[in-house]
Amino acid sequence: MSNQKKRNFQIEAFKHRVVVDPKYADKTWKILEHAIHEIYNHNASGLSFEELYRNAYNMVLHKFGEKLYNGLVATMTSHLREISKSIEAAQGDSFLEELNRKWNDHNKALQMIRDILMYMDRTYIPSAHKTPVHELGLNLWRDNIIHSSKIQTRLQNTLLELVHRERTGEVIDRGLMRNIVKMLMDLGPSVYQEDFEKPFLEVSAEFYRGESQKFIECCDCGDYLKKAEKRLNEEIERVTHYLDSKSEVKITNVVEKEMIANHMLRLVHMENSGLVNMLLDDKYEDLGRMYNLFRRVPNGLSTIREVMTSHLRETGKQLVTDPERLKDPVEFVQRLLDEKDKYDSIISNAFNNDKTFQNALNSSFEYFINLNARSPEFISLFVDDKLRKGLKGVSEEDVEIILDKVMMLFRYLQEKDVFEKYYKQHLAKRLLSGKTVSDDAERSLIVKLKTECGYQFTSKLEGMFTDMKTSQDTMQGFYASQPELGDGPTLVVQVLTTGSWPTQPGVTCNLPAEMSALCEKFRSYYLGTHTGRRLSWQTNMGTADIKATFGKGQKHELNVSTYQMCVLMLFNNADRLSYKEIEQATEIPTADLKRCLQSMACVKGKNVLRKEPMSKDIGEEDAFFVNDKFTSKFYKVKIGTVVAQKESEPEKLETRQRVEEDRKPQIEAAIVRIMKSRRVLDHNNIITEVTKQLQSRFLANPTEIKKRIESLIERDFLERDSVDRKLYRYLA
């Protein structure tokens, strides 16, 4: 078997040539053409699709694809021309209905034709670079129906007319509109855009231009915004019902431009109803609507923000500079807090908590609160009022809320060190007179200040509390060591560390003999238990409780200041005393003595003394007597001192000078810190750096910084560059 020859097989071409009937193509096309006519005439039920498919298949197979394709184009075109005539003939509302019906028919016919010619679609069309059957059908519909001279303009006008009717309140057939618009979209984006969208946007712009003009002449701002919002929502709804979703941005832009952007300034400044009136009347709904509409247009929110800021600055400026409103510091600060609450509420409820509006609010408050140099003092007086026991019916939670609000105002202050000065004075008075709501509230505020400004800011304030606690322990020790003092007057001493408390000038005052002796015993005890300390009495800060008997045996316990006690005790040995005699005996400073006498002789209900001649002011020629007719329904009577709540001008000047003096070492320390790290720096940069470093406490004055630099040069901390005189060097 292995010896047998291998045979080679070869398949040869079929020798017999198939002869195709020369009329095959025409005959087959006639069958297919007839089928297409039948499909368009709704008689497709009698057709054999399998047979038709095979015929089309064979035509392509026998290289008659071009004949088949061209025949299809010619047949569809002739049918569409007939359809075009029937659509043109439709009158009134039936025009769109006819168009829609014929479009649906065409789509069904196209589907069937595509199924029959599927083989041509897959093989001949890609190789011959022809348009696929379905797309061809759409293009022929576009060219013969939609772009026919008698239909194109009529269709456009009909659609725009329907939109206009809907805008003016009529009900239209939205389903039909949706079908027609979808037809345009199916024919390609350019057809939808050119034949409908573009003219639609132009007509809409014209419509809203006219409408906005009409509305703005007859409506107030709030009503106009309602109408604009309604129109905007209607257009968005229209898009969802029967337009291309991509049209939403375009049509809303038209409404926004014509109804909002073009009238923006007129709306915000509209007399009696614009933005300022909305702010004044707390019209949250209108403000929210304005915010939501204006945010849609360029520069919309910045326009609202600028108008709000300028209004706020103007009202704030009036608030802090009106002499009438400056008479009551507590009322002054309360107005500021009310204004802040009002705008916080507007930004939260109407402006979507917009950070840019919050920043504008903060910068406005910072601007006008610092226009009044007394703002730090007034804020401290407000705190003083809230933390005193005189505040009735306020829970600790409410006090905490008030303190948080005060801290908010405190952050706006540029001169925080001035606030600190006043706060320290007021805190000292509260602690020494025991008139504080609670130590917890006091400490809470100090913690807040510490968080805001650092340990250095509050270390002395905390020292004041420490002194109060230490003093209690000292007094217990004093009385434990002096049991014989139980029957006499009771002395309570607060020992204050000089550095922690507001500095007071050493004021002399002659205490009554029995008190003077008791004070000496305490001095001996204290200096005996503490080494290296000195005591100086601050009689101007003390209080006393004394028992007094008036005419007809009327007895009262009087709560008075130390100065008042010194004056009243003189009347134990005299019935009548002149001003000069009182002054000589007590040696109380003139201003304090006059206030002290005024509060005991001129205040109705507290007049334990009488004076001659009777008048509201104290003169140096006046004489004083005990008022035997004094009565009060209370056994304990508190006699306050007539004292100005705010500082007098000289006191204000003195506080200012003390603040300026305290600033000098802080400025110098900042300069040295900066120069130590930078070594060489020019004048302008030093000014900038120092201002930046100190801004959390106060706004440094460039002139003062220059003086401090000169002082540091004199003391050899810095030197000027020998060539460039504006350049400074640090000397180690």
Contents of the next structure:
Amino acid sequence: MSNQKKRNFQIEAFKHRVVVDPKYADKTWKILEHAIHEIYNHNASGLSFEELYRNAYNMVLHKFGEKLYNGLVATMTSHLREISKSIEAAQGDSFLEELNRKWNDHNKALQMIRDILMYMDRTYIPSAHKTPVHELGLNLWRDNIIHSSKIQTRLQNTLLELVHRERTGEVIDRGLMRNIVKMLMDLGPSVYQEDFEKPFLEVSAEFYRGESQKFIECCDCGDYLKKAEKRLNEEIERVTHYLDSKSEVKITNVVEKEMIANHMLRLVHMENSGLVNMLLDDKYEDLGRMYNLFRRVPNGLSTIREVMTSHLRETGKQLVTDPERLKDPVEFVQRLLDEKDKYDSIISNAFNNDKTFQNALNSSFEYFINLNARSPEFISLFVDDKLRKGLKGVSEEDVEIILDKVMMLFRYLQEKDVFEKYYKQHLAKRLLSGKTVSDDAERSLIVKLKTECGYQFTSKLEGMFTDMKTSQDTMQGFYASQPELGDGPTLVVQVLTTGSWPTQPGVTCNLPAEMSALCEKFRSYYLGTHTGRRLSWQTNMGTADIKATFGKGQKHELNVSTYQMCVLMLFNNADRLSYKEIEQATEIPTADLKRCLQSMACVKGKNVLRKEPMSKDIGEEDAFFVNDKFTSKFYKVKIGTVVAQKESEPEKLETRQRVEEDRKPQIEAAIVRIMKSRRVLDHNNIITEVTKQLQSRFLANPTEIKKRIESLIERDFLERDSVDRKLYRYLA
Amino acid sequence: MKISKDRVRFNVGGRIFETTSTTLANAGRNSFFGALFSENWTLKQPNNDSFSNCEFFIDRNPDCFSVLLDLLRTGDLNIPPNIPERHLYREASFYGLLDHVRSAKWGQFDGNRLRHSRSVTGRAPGDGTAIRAGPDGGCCVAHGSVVHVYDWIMEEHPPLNLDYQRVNDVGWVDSENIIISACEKLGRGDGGMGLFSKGTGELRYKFQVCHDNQVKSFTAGALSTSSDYKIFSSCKGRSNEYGIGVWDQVTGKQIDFFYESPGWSLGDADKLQWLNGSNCLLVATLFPRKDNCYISMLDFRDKRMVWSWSDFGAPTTVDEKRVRDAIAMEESNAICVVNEYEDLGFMDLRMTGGSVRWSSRSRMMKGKLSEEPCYPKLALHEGQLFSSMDDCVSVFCGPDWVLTSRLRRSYGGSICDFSIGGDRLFALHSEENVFDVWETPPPPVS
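Show the form predicted together with the partner chain, please, because up to now only the form predicted alone has appeared in this conversation.
The complete assembly is shown below, putting the previous chain first.
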């Protein structure tokens, strides 16, 4: 029996083990609650961590987790209400300080509470799906402090007021700001955004709207941009000092919109200080600032680009169409190059070498250079000038730089074939007169043209160089084979391949007997070494050095053209010759004869002939004498022909005509090439494709293409489709 | 002086221990010792100036404290035979050192170093259907219509059930939550799929299938979860609701449904596997009503079957090889399959419609199968491939999947399911109601 009783007693004791004392939970909680109070009252030094931890542990172990948790919520909430009151009571500036101090206290208390309740945090909270202690503490702070009606707006206004004061130049306690903002971020991104960031952005927008309005009324463009840049940097700095780094994009967007985007057009077009003035005055710093600021807003850069483009086109158009400027081709091209240099350095110094700006620059140049049909000629003349004399004493690198710049202008040309034409003429003159300064420079330019336009473009130009070289060898051979010629006049022949040179089917004039005999010797030598060739003399292109003795015994060596030589030689046998007699004896074409007589009789200092009557122009009835009174400081006298550097109107038309003529076969070849591969194509597509194919050489005229198509149809290369008249077919 | 300042003296349940604060720092901030030594608390201890002489009293068991102190000193766990494991765990939990004990108890998983740790016998009647390893070393076992849940200590938690319907599959959503898929009960809306809390056993969500805006009852089959909080399950409804359902773990709402196309089986699928790299779901139907196997890869973003294979219409060879399990191996762009003779086969995931490349390795196994064999299962863990056959698990490694280890316990009959997770392997036997726990021992002493 007693045994039985004992067992019963044991079972009973086991059953009640959990609730030994019915007030156990309340008592334990009281201890913990007291501890929490002491912690909040900075009075924790008397607390035993081990005891508190063990008590909290035991409550959870004995299934009083919920009581513990609810007690925590209630106690913490009541403390936070007290704290809230003390923060509310803080006056003026001490408000934020008090808030910050209490926040630090709360954080520390929270950490200690969580230490005591660690076991609950680890076991009870996850299984009961409650909020962990730390997060709970933050949530309660948010709800009882930050969102309490008396603090929420006040906090917001205080923060915004401080930002405003800083913007107006006051010094504020950034450390305190940083702490408060950090608190808002710790409470969760939504708290920071709703309670601070959103109103901050709104207030900022308003501030900058007002300020930018003020600035734009009283500042010039450069100053305005400086101010905007300063504000932008201030805001970025503000973010790094005391805001969430994610706010940077948002606040800079506000400044960009209010200070830049909203005033973009007004800034760009601002009178006397806008973009155009900056460009004119090469204000790299202002331009760079504008670029960097405008880059931040939508359409900012395109606004700058458009204004720059239209300004460039306008000034460029003036430059190429101003008749004053057209007088000197070298000056004309130099101005283009200067303009290009100016904008190149603006783009590289201020516009960050922006590709889109470079493209805009190129397209503008392309636009206005081609407005003037003479641009190809002028560019070639510029090269001619440089290669004749302009490159003397210039280093090889600088030559390359000049040539590269020329090539850049060349690239803008639509009528590259016109350039080629002129270039050929000018090159021929340079080569034949031996005026070219640097063979390397000549060849370098040819190589550049070749890389730019391909082999065909330069093959004839290269042929010209080959002819020059071959002629040298031929002349050596000629004199080696005819040793008896040592004493007489010296003949230098340049054998030019037909087609490579811009030769005119000029009439050969009558050479003096000594010369024509020599020429015949050369002819037979040359034809003897080369079979199947034909030689004709281009007397209009040659030069001669002759020795002359005048009346008072003055001896001079005259450098003259072949025509002039022929005329002068006549005076060996006569004192007076009439125009008619000269014309008859030499058979020089009238225009050329007049020009060559003019240069010998009417130019001061070069007047080896005397004319009667004295006048500027050559008349059919004039008579010519040797000018016995001719004097010159120099022994060698160069008597140039009066040549138009620039082409005269009729010559220009003639060149134009030849260009047009040369284009015809090219257009036809393009049409045939295209039709051969496409077999059938409609009119519009042919035009597009032909234009595309030829665009590296010239801009084909649609009417001309149409004419060529018709011509090809006549010659049975193509036919019109019997049904659709717009379609063409290729006839193999 | 500095060294002596580091010293700490404890009085634990009357016994004096001396150690250093450096040793105790190993416990981490988030523990009893971490809090005790934090600046908030230490300053309030008496005799602050003679730090080394002060004594901290802790009202706990000194024997367990000694074991745990050694754990903090060496990282090794040595439980003397006179201390019950449960007792030690209780104490570790008090100090917040349970994680330390857990990670000292067994090492990082390596299929070739596994050691049988213990066998757990259950009380449930009926065959086990599935065993699933939890992320923290626990497991859950489906028996008939009940799921038994064990934590890593192998303490059993309240069993789970979904209207007491037959459980088809179970899975861990995270270390706290378990999903169960079960058969429907005609006309009652019972069964289907539910999410349970591990600790309390309460049903947190019941997942529903909607078709034409009507809630339908359904039978949920195989389960899978993705890292972006989705749950996938094969579903069989009454009429059209065959296919793969997708739910959100957080809200419990259905977010997608991949309807089965005619002539292809999805709703009967026995295995789902979410592939993180390719953003696809592997669906394998291996024991269908119509005797054909279907394996497919589904891309839910554009509702497309991006890869598929079936043995439909394939000629039956002499030694008929039926695919019994399949697993996708993303690193090698392949699917590994296994037949009832534990032959492994491979398919290339980069081209659809290919055939299985069998590696006939285990012909000698034939003939000595136990009387009631279970079909083989596959698992993949960090480059090691596992397959169960009869009463043992084989481990394959390397690019050519060489057999490197074999795990066998003679007791319990053939293995009907196994699972790897929380650095443990669990094998469920079919004849006796028992499952084995395999662990990798901690690393060697030196």
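Under this definition, the rigid core comprises the largest set of C-alpha atoms superposing within 1.5 Å between the forms. Numbering follows the first chain given and starts at 1. Everything numeric here is computed off the predicted structure, so don't read it as measured data.
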Taking the rigid core as the frame, does residue 217 move its C-alpha by 2 Å or more between the two forms? no
Just checking, between the two forms and with the core aligned, does residue 199 shift 2 Å or more at the CA? no
